[in-house]
Structure formats: C-alpha cells, structure tokens
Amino acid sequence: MTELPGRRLLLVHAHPDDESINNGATMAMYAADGAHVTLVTCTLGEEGEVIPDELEHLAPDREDLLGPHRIGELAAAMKELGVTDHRFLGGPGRYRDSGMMGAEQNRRPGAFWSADLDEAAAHLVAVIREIRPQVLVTYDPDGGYGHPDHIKAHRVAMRAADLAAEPAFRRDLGDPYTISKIYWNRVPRTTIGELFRRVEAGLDRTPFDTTATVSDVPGVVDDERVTAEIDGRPHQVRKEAAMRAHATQVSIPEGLGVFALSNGLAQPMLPIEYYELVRGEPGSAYEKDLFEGVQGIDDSNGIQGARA
C-alpha cells in the first residue's frame, strides 16, 4: 500500500451533497492540514429532487440520469475541499437511493435500504483495512432525520467498524484493524436556534421567502450531547463552493451563510461543525480536534507511532 499521512479520517455518507453540508469545513480543514481524508458515499442519490429547471430532465421520473450527473457534482465538490480519496460503496451504482421512508423505492431491486447488512458492510471493511483510519464520522442511529439511506449508512458504518476489527472475518479483505474513535454528526440545539434567528432577521437580503425550522436540520440534540467541535470558519468559502457544486440539490447564494434544498426554505450553513464521540477515548472534556488522544500511523514499519 502507498504510504499515507499519519492521520486518517473516514467519513461515511448516504448521498452526494450530505458530506459537504454536514462536514465540508471539517474535511477541508483536515485535508489542508495534511491528513488523509477518505469519503465513502453509499448511493448516487438517484431519487433526489432537481432544483434547476434546465436539469429537470435528469429526474428519476424522466430520463433517470440524476445519479451519473451527481457523480460529477461530487467530484467537483471534493476538488473544492481538497479531498482526493472519494469512493462509492461497492463501486458507483452498486446501491441505489431508496427514496424517503415508506416510498415504493425502498423495495426497488438494488435499493440501499433493502441491501444485506453484512454484504454492504464488507465493502466498507475493505476500505477500513486498506486506509486504517483512526477516526470515523457517520450519522446517528436515526440517520440524523429518519431517511432510510442515512439509517442504513449508520448501520453499515458501525457494523463495518466491528467487522474490520474481527480477526476471523474475511481475511481476504486485509488484516484486522480497530478504529480508535467514532463520531456521529451533531448540531447543538441552542446554537442552531440562534443561527435560525439570524437567518430570519436577514431573510430579506436572501433570494428565499421562508426559513426552514430547527426540526428540518439533521442531528440536532441537546447541547450536552455534543462532545467536539471543529472550527472550520477559515474554510467557510471552500465549504460554500463544495455545496454549490451540488447544484441539483443545493441553492446557496455566495457569502450570505445560508442555503436551501429543493424545498426552497432558507437555513444556516454551519462553518463550525459539531460531533458526539460514541466510541473511543476522548482527548479532552470538549474536543477541538477529532484526532485528540490518538496516535499517528507509520506505514513504513506497520505499527502506530506517537503523533508529532
């Protein structure tokens, strides 16, 4: 394996655009700081609604070409964030977007929601054993807001972390490896409430007529559940550019700190991103670095060494 930087971050997301909205500033910061950032996206997002009128022909009920188009959007977003290692679980198109919970697409052949858990997790085990990340970021058990693909991405990520460490599991996928720390995406309730008040106060300066609500934001929890934050404000412009690259899904006016999805409801962009440590030892009571307390990896001798 090509020798990688000592710090390695793996993120598991359901659809293209989820990574830029939830973790774009974090990814940009660590990439700029020399860490190896790997993104695994579980579907192509084929069932997403299309915002620009000129691209409506891509929609699943028309030409059904949204998935291939979103591959290009994701590549453009990763270029903006400086992330060079981005993959689709099992390869592009292996699993299809399942649509919203209860939709007939949940049961469509190849839908991610109906995929065998261990089969899907095995694809991620191969990545974990190849990259050997110290830190994994994914969703909570509800997927942040109940979307079946987000829930399944959570289950696949957590199952793969367990299986990757199991010596008896699929040695053809590489040597066993244990991830040091696992985080779930979070948003503190007090913070997002204040940000929404600011969006509402300045709504007349945006192209949007109405705001979303706190309940529309994935992963909102009481403040005490949040154990880490990444101050990505120096990389806010890069996060905005990455979100803008997902043009079929995100509308984001430049420099206003707000965006909207296909519902057209304004919500705040988060340049400071928040996390809950759910596995592993914290480096401090409230972390400002997801790698706090973990060691770097030296591939030249195959062992972990102290972080510089």
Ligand SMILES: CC(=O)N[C@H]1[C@@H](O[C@@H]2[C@H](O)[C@H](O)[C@@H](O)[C@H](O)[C@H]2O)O[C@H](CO)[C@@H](O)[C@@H]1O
The other form holds:
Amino acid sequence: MTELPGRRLLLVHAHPDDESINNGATMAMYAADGAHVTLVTCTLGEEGEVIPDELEHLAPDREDLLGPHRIGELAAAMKELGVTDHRFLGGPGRYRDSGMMGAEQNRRPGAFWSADLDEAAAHLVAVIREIRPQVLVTYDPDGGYGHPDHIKAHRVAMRAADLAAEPAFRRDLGDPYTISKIYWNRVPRTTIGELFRRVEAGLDRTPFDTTATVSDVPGVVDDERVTAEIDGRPHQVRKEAAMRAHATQVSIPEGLGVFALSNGLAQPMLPIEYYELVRGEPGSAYEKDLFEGVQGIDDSNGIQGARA
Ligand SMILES: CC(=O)N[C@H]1[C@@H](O[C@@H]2[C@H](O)[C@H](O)[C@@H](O)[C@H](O)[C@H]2O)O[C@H](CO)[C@@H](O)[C@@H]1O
Ligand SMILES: [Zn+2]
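Having seen the form predicted alone, I'd like the form predicted together with the named molecule now, please.
Let us now look at the entire complex, which starts with that chain.
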C-alpha cells in the first residue's frame, strides 16, 4: 500500500464545479501544504446548462455529451488546484445528474436522486477505508440550496461515514475506520450580505446585468453556526482558475471578484471559505485549520497514527 501523507482530507460533491466553487481555496491550500486531498464527485453533471454558444451542442437535449465534457473540465480544475486524487462515485457515469428539484430527470433511471442510499454509500465506504481521511467535507442536509444531487451527496457522505466505522459492515471494502471530523459547507449571512452589497454597488463595472440573491448561495446560515474558516486568499488565483476551467457552468471576468453560473446572475467570489463542524471535537473555539485537534497525525508523510 502506498504511504499517504499524515493529513488526509476527503470532499464529497454532487457535480463537477461544486468543489471549486465551494472549496477551491481549501483544496489548493492543503494540497500545496502536503496533505492528501481526495475529491469524490457523485455525477458527471450531464443535465447542466451550457454557457458558451460554441459548446451548446453538448447539451442533454442535443448530443447529450455534456457529462464526458465535464470530466475534462474537472480534470483541468484539479490540475489548477494541485489535487491529484479525484474519483467519481462508483466510477464515471455510475450515477447521472438528476436535474433541478422537481425536474422529470429526477425520476430518470440511473438518476443519483433515486439511487439506493446504502449501495451508493458502499462505493464511498471503499474510498474512506482506503484513504482513511481524518476530515470529511460535504454539504448540509439541504445540499446548500436544495438541489437533489446535493441533498443526496450529503446523505451518501454521512451514511458512508457511519458505515465505514462499522466493524460488521462489508469487510471486503477494508478495515473499519472512523473519520475524526466532519464539516458542512457554510457561508455566514453577515459576510455574504456585505459582499452582495458591494457587487450591487459595482454591478455596472461587470459584464452581468443583475445579481443573484443570498438565497442562491449554498449553505448560508446565521454567523454563529459557522465554526471554522480557511483563509484562501493566498490561493485565490488557483481557485478562480479552477472555477474558470468549468467553462460550461461558470463565467468569471478577470479581477472583479464576481462570477455567474449559467443563469447569468452575478454573485461574489468567496476568498475565505467557511465551515460548520458537525461531528468530532474542535481544536479551538473558531478553527482556522480543519485538522485542528486531530490526534496522532504524523506529517512525516507516514500513515502512522491514522489507524482507528
Ligand atoms: C452549482 C451547481 O450545483 N450547478 C448544477 C446546477 O446548475 C444550475 C442549473 O443548470 C440551473 O438550471 C441554472 O439556472 C443554474 O444557473 C445552474 O447553476 O444543476 C445542474 C443540473 O442538475 C448541474 O449540472 C449543475 O452542476
Ligand atoms: Zn452542484
């Protein structure tokens, strides 16, 4: 077995682009700092809209080639972030993008939203027992903003964390392992409100006509729910480059601190990324490092201390 670095972070996301939008700076920071960063993406994003006119032919109601194209976008984004361990849950295309909540694609055979929870979670248990991450990051129960694939990714991640620790569960998938800390992606309401006010004030200096609303931003909560932050400003360039790699989904004008998804609504970039610790012990009252308080980490590139 290859020796992995002492610190190991696992992120579980629904579509290609979510990782860069929500955690791009966090991933870049830990990858640059020698931690092992593993991203598991649950679908290929087959049902997404397409921003560039010249790629519109890929759309699900045209050639239905957006999924394979977004595999390439995600690989490019990982290169920008310096992340080398990236997997699709159950393999590329095992689970299909379910579309927005209520869409008929939610009920399409193979849609992630209708997947069997324990079957999907077992694929993630195999990754957890292989990598033995001390920290897991995923969405809150509402998936950040109510997208069915985000909600399902949350459920699969939390279920897999429980099953991976169960000695009686599928020992063919590896030895039991308990993840020390689990975080949900969060955004403090005060911070995002201020950032939106700045975008509104400078909207005429952007290529966008209108702004999104705070309710479009995943995971917004009252400030006191936020228990940790990663100051990603040193890695903002990498984060923006990774988001830009998802060209079918994201538009980012250079240097304006704003971006838009395919709806064309401007929203602020988040140079600091925020989290709520929902399982495990915090290392301090307000953490600036997701590995704070994790016992037995040996950063001399060994896996010592990670055994449950
Ligand atoms: C960030 C994210 O989760 N994107 C998803 C989302 O995309 C949105 C969807 O296409 C919607 O119709 C647009 O108005 C919005 O701007 C998009 O962000 O849902 C897609 C379909 O499930 C998914 O492929 C995409 O990754
Ligand atoms: Zn998504």
